[in-house]
Structure formats: C-alpha cells, structure tokens
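Shown here is one chain on its own, the form predicted alone, set out as structure tokens.
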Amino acid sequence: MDENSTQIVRRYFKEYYFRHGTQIKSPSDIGSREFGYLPFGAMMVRHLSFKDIGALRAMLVREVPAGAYCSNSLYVDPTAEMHLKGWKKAELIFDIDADALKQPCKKVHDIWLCKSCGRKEFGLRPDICRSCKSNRLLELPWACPMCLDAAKKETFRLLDFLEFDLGIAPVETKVYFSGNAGYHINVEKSAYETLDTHGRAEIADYLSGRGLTPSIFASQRLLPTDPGWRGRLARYIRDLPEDDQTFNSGSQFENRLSELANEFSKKQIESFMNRFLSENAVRIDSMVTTDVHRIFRMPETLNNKTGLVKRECGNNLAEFDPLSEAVALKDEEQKAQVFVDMCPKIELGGRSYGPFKSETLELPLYIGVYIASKGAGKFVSGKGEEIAAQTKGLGNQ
C-alpha cells in the first residue's frame, strides 16, 4: 500500500480496537504464552508476554499493528529464544483455506499478473504471458461465496473426523472464520497437546487419507460400522445411488464389494480409491497443524489482508455468514474516494460492489479498506487525519 493508504487503514484499525478491544478475549494460561505482532510495513515483532489481556489490548490500541498473533503453545518462558523457551504442550491447530480448495469460481474471479510486462487479467494463471510469453506470472487468489461455502462444508468434515475418528468432543473445538478465506479450527485441552510434531504429521496424514492404499480391500471384510477409514469407505460403498454406474450388480452392500474386490482390475480400484479420497479426505494445511512454534492469528483481531476479523463461528456454524459477520466496522455513511485497480465482484456487508478495473469510486471506507489490503487498489482522497475526523467515538485521539 502507498503511505496515505496504509495510514487510513492503520486509522480503521486503531478504531476497531479503540470500540471493540474488550471482544479479544484472554487465551488460558496466557502468561505462558508467546505474543507476536505485525506492524504495518515492518517486519514480525516475537517473543512477547504478557500477564493479562488488559495490557495486550493497551498495546493494540498504542501500536495498532497489521496483525496480532498468539502461540498455541505453552512455555516455561515464552520471551525466550525458541530453543530456550521450554515447551510444555500445544494445542491442535487446523487451518482450511479456500483457495486450496480450486473451486471452478476461480476461473472468474482469481487475477494472474506478468512481473515481466505488467499485464492482468481475470482468470487462471496460464503457463506464460500471452503479451510477452514470460513464464514470471503471479497468481492473486480471491474468495467468493461459493470459495467460503466449499471452506465451511470442509470444516463440517473435519469436525466429523475430529469427533469420531479422533475422540475429541465438540465441546473441544472452537471454529473461527479467518478474516480472509477460510477457517481456522483450535483443539482445546484434549489427548493430543503433549504430541510433538511427528505426532502432529501423523493426524494430519490419517485426515488426508494418505497411505490409505487399495490393499484396505485384500485384509479382512469391510463392514460400515468399522472404525476409521475402513467404516467410512465400506459406508461410502453402500451409500452410493443405485444410478452411479460404478457398479454393474445393484445397490446391495454385499453384492458391490464382492465385484469390487474380484471384478475390478487393478486400475479400476485405484481409480475408486482416488475418487472416494477425494471425496472424503480432509484437505488442511498440514504445515500449520504440524509446527508447534507457530504464532496464529488471534481471535477478534483484524487481518491485515483484508481488514476483516477473525471471528468465532459460535454453536451454529451452518448459519455463520463470514461476509457479514466478519465486518470490522460496517459504517455505510462512512465514506471514501478509492482508485480500485482491478478487482472481482466483492459481497461484502450484504452488499455487492463490482467488478472494477481502473475506476475511481466513492465507497464505503470498510470497502476501500477491503480493496486496499488485498492490493487492488489505494485511497486517493482524505488524508488519514480526515479520515480519523470523521470517524465515530475515537475522534482525533
């Protein structure tokens, strides 16, 4: 962001922290905990303590950072050097982004920008430029409704394996909508916090199915109350509809895995085998659920990607709207000139801006906060002492 956008949006920040800090609510044990923060055009501050969420609001406030970030690990002394801080436990960590998801929408509104001749466009990256033939592409991800829906009904089968796979009570888990595209699910004082990080690897393989080979068939019989991944492969064999055309004897349980198992040739089962992963392996980022030094974004605090915060889906996730709900400060009178340079359709606040390209627009100051974190654009009229003017409650402070 150029300097007069990052102060307004460092102006937004402070705002939602000035009327909304006492929503960031303590972590337990929060004094063995490692705080970091991001601040806006700097690099990563770490090591940090603090003895009470009272003084970790104070510091939002007076550094409004780009991001605030929370270990899920506890130390002996978590100001220390990593090697030096003495780890204790952890709890387990799961992050679904939606981009990893590939949803088909991403072919409409994902941007693709050459490094070499400048050129963008709406859709997938292709493999060189078709200006200069360069192969230095980058790939600017958006998510939409449909990228968040594909994120949320993935939690839905995370939290599945998590409860009857794994053992861990709902009770356990708390779900959190990113602020930017995708969920972030937190494991709370279960079985598995003393886990170091090989430990940690081997859940998040059982969840991606992977080592899950066709030999599953050859062992013994599969039944559908099994346990684990045989029960959730014998079901999904006898779930499928009749008009699938998978199988040439019916739809009785019985009658399908003997064709399976004595009719399928070696290529048809691993072609199965593929489709069934697909469909029910869990996709998460194993690098987050498997690094026990990790800082994670904490809840209520804003992203610095998009200005919207991270926020507890609470007992009904189904109807949780990250779009609306995730809003740091929805003011419509609030307004501001931006020159959005190019960017999709955006539903946010229950409203839907765009497409953009090269315009200049009035819209509302949460829109062009939105606009100017995910780079599309940039503020081009009110300086940030004018913007901080008009806003309401923090007045000139």
The other form holds:
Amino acid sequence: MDENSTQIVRRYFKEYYFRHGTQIKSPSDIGSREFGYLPFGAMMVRHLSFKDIGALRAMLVREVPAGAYCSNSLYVDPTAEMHLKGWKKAELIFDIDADALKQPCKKVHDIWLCKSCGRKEFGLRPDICRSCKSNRLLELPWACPMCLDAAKKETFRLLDFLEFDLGIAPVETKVYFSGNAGYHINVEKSAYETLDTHGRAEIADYLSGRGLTPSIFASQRLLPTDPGWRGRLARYIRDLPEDDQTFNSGSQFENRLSELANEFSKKQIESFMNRFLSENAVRIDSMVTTDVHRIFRMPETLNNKTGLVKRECGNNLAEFDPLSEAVALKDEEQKAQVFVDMCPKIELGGRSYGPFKSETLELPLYIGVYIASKGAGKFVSGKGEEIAAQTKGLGNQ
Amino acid sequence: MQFGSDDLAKYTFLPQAGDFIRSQGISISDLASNDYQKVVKRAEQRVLEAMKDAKISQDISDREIEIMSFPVALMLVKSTNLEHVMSRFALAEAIRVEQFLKRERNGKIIEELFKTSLGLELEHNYQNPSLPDFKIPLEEYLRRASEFHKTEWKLVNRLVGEGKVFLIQDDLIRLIREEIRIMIMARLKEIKVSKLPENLQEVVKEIIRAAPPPPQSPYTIIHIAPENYPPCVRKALDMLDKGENVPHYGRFLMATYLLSVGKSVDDIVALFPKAPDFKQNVTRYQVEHLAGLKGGRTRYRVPSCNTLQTHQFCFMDPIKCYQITSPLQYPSRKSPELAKASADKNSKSTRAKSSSTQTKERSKRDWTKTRRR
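Form predicted in complex with its partner chain, following the form predicted alone:
Now the full complex is given, and it begins with the chain already shown.
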C-alpha cells in the first residue's frame, strides 16, 4: 500500500479503536496469554502480555496496529521465548477459509497478476501468463456473498461434528466472522484443552475425514443411528434420492448396503468414498487447529486485509450477514477519492459497488479502505490529510 | 465394588490384593518358614520366567499363593538393585495382566480396574449390542492412541460419539498395556526392602544369574562418535544398553535419528536384542517401515524437540540444546556459551593448529550441514 493510503487506512483504524475499543472483551485468564500486533509497514511484535483489557485497549489506540492477536494457549510466562513460556493448555480453534472451498464464483471475481509483465485479469490463475508465458503468477482471491455462504455452511457442518461427535456443549462454542474470507470457531472450554499437537491433528483429521479407510464402506452393519462417521455414512446412503445413479438396487437402505458391500469394485468404492467425503467432511485449515503456539486475530479488532471487523456472529449464525455487520465505521457521508486499479463487484454495508477498472471515483471511506486494503486501488494523493481532518476529535498523528 | 479372590489372583497389582496380604499379618521374616515355601517358590518362578521368557505363566489354581507371591516377587526384583531386571519383570507382569484382561468377561471388573488403577472413567455400553462394549473419553483415547501409527488407530477410523470413543475389549486393553507396565515399574521404584531372610537372598542371587546381562556398550558399533548424539538419543541407547524397556517415542526417535545420520537398517536392528520384548523380525519390519521401505513408503522424520517434550522423552542439555528445535540441530549453533568456547579455542590454536584438527572440525561442520538438508 502506498504511503498516503496507509496513512488514511491507519487513521480509519485509529478512529475505530477510539470509538469502539470498549467492544473488545477481555479473553479469559488474560494474564496467561501471549499477545502480539502487526504495525503498519513493519514486522510482527510478539510475546507481549497485558494485565487487563484496559491496557490492551490503550495500546490499540496508541499504536494503531494493522492487526491485533492473542494466543489461544495459556502460559506460565507468556512474555518468555517460546520454549521457555511454560505451556499450560490451549482452547480448541478452527479456521474455515472460503477461498479453500473453491466455489464456482471464484472464476468471476478472483484476479491473477503476472509478476513478470504486470498483466492482470479476472479469472482463475492460469498455469502461465497469457502474454509473456511466465509462471510467476500471483493470485488475488476475493470473497463474495456466495463464497461466504459456503463458508457458513461449512461452519454449520463443523458445529454439528463438535456437538455430536466431540461432545462439546454449543454454549462453549463461539463463531466469529474473520473479517476477511471465512469464519473462526473457538471452543472456550472443553476436555480437549490439554491435548498436544498430535491429539489436535487427530481431531483435524477426523473432521476432514483424512485417513478414513474404505473398509467402513464394506460393512453391512452400518446403521443410521450409529455414532460418528459410520452413522453419517449410513444416513448418507439412506438419504440419497431414489434416482441416484450410484445404486442399481433402488432406494431400500438394506439393498443399497448389500450392493455396496458385495457388488462394488474397489475403484467404485473409492469414488463413492470421495463423493461422500466431499459432501460430508469439514474443510478446515488444520495448521490452525494443530498449532498450539499460534496467536490468533482478536475478536472485535480490525482485519488489515479488508478493514472489516472480526465479529462474533452471536446466537443466530443463519441470519448473520458478515458483509453488512462487520463494517467498522459505516458512514455513507464520509467520502474519499479512490483510484481503483481493478476490482470485482463489491457488496458491502448493504449496497453494491463496481466492478471497476482503472478509474477514479468518490466512494464512502469504508469502501475505499476495503479496496486499498485488498490492494485493488489507492486513495488519491493529497486527499489523505483532508480525510484525516474529517475524523472527529483525533490528533493529527 | 468387591473383587473376589479369583480377580485378585489375576490382577495382583490391585491395592485390594495388598489389603488381603495385610489381613494375613505376615512379616518378611515369616517368609523363611516352611509355611510360606510355596509362596516363595511361586515368586521365584514369576521372576525367573520373566528373565528367561519375558512372560509369566497364568496358572491361578492356588489363588492365595498367586496373590501373595506378587509382592514377594517385587521384593526379590527390587533386591537385585538392577534396573534392567526391574524393567524386564515389569513388562512381563504387564503382559500377564494384559492377557487376563483380554479374556475378562466381567465388564464391571474392567470398569473398576480402570478407575481405581488408571484413573480412567470407562463406560460399559449395555444399551446397544451392535456397538463395541466399552467407551472411553475421546481425549483419553487420543492421549494414548497417538502413539500408534497403524491407520486402524486413527480417530477417524473409530466409532466416536458425544466425546467418547467406542472400543472392543482387545483394543481397550492394548491401549493401556504401557500404563500397567509403568505402574508396576513405579511400584518397584517405590518399595523399600529391608534385609531379606537367607533363603530369599539365595533366590535373589539366582535371579541375578538368570537375568540376561546388559550389553557391554552399544556405542562400539556406531561409526559416528556417540558424543555427537543429542542427549535424548543417548538416553534411548543407554536404556537399550541396560536392557530396559525404551518407551515407544524413544525407539521412534532413536531409529529415525540413526537412519537420518546414515545408519543402515541392519545397524539399527542390531541395537535391540537386549530389549525385553525383542523380536528380530518385528523390529526389522518396524525399522524398515520408518526408513520408508515398507508400508506407506513414507520415510518418517525425526520428531521435533517439542514433540519429544510432549512425549516426555526430552533430556535437555541447557547449553548444547540451546534454542534447537530438532535433535538433528544438536549441538546448538545458537548457544552463546558454545560460540564463545569455540572462538576461544580458535584464537588459542590459530598458530599451532595441526592440519588434522582442522580437517576434523571441518568434517564435523560439513556433517551438520548434510544433516540439516
């Protein structure tokens, strides 16, 4: 991001923390957690500790970081070097990223950029640049409402596993929109807090169905009331529509099971298993779940990739609309001049904008912040100070 | 619940078995009398079988003798004062218990035994006959099963519901065998034996004669100087040397480490014969598996220091292990003390440094680089 745009985005962040910082709640046992922040244009600062939430909020207003993070782990000494911290336990966390779900709309809104010749186009990244044949291509993913809907569905699938397979009470599970392209799920209290990275890796594999052996498919003992994957598989087989091409034996559950066990070739079982998993497994980023030394974006802080808030979805996830509820400062009157290099249609704050290509426009400030943070455009030079002056009651820092 | 004398004869490590013995009011000196000759004989047999065959016979027809001979066997083993004898005995007793448990028909006994001895809340599944008989908390399953590498032990291939894992009896018992061994070993470490009557002292001598001798030194067959091995690998070698039962992670570490520093499968298998449960073909298969020659054809990586800490097999040297994340990085290049020592050494020996020393140091560095690649 250019200097002028950074200055404007930073000021926007400062205003958010100044006005809404009190929304940031203290994590439990704050003194045992490691904190970190990413300053604008600098390296991550880690191994910090705050004795209370007031001190943390004051830091946010003072430093105005691009991102603020907190460990899901609790330590004896959170400020020590990693191997000396004294790990006590860690909440179970999950990250669902819309981009990984590879929705068909990606080819409409994603952008690729050739680092050799600078060619930039909408669509999925080709293997080589269409102009210069270079393979140094960069992918710039976007998340549209459809992508975020898919991520929400995946989140529901995860919540089902957490409750019925892992036995985690729903009241202990908090779901957050990440502020960019997905959802973060945090289990605040569970029997799994003291599990090491291997145990967590097993949980991640369980949810994603990794390592599931096809022998489960050859069993005629499957019952829809069975627990875990076995029950899921039985219900899946039972509920496939009558005209589904997989089975020749009609819609009777027992007949289908017998056909699967006795007549399916190894290859057919494999292909059926892949289909079953693609429709039933949860696609999570397993690195996030297994890493117990991570610092994770804090709820109600801003995401530097969009300028949106990482926001708790509350009790009604189905009704939660991330692209309107996560706007940090929704002021339609506060405008800015933005040069947009290239961006797909944006749906934010209940309205839609674009697509735009190489044009200068006057847009609400929060849309400008979104475009600049995504790297799709910049604030027009000279307007930074002007916008800065519009923000109320703040110094010119 | 009450255990019957039949149960106590099978599971002689239970605290209730101790109560039974106490109720008989026997003292150590009584063991010299003819009344307890059968008890002493059975205790001796238990230990000698463990030394010779690595397993213990399971005849429980004379229950009282079976119950009373266990603490006497513990005393005999402890009196040898030899770590590898204790270790071999603990494993053989654990295997004996495992075999009884696998045949145990009374679910309540298993439940109670898990609760009182292992602190593990087990549930018997009485409601649904189409599901396995037992369930244990999922986190307890993961803590134990992540030690096993076969796909059948992966959580995804288990029946999981409401935070519990369903298990058939055999799998349940397999899962906790190591813990029973550790428990018996802990009991051995804990007991204090006062002077034994003469007849028992003779038995102790007999046990020492029957025990397999610890190997002379495992290091002689290793081509790279053993002082360059990290302390965790040295600990595993040392335990094997003494004929002790090296825990799973120790074996895993040792084999992957030695493979990655260029040792052959044969070299590594040759280190194991003193292990209490050594079976040549099994060990060979396991090492070949780790080397990526069998099974999934994945060459296993040396576990990280973090993982070793998690599995309680880290024996950190604060200077030489400074800030390393893998045993392969040992000795630490980041350690200020080591850097200083090396700088001092260099400045002192600049003038008089013989070419052979230079070559030696260079080769050590080159080796470190190769390992890291």
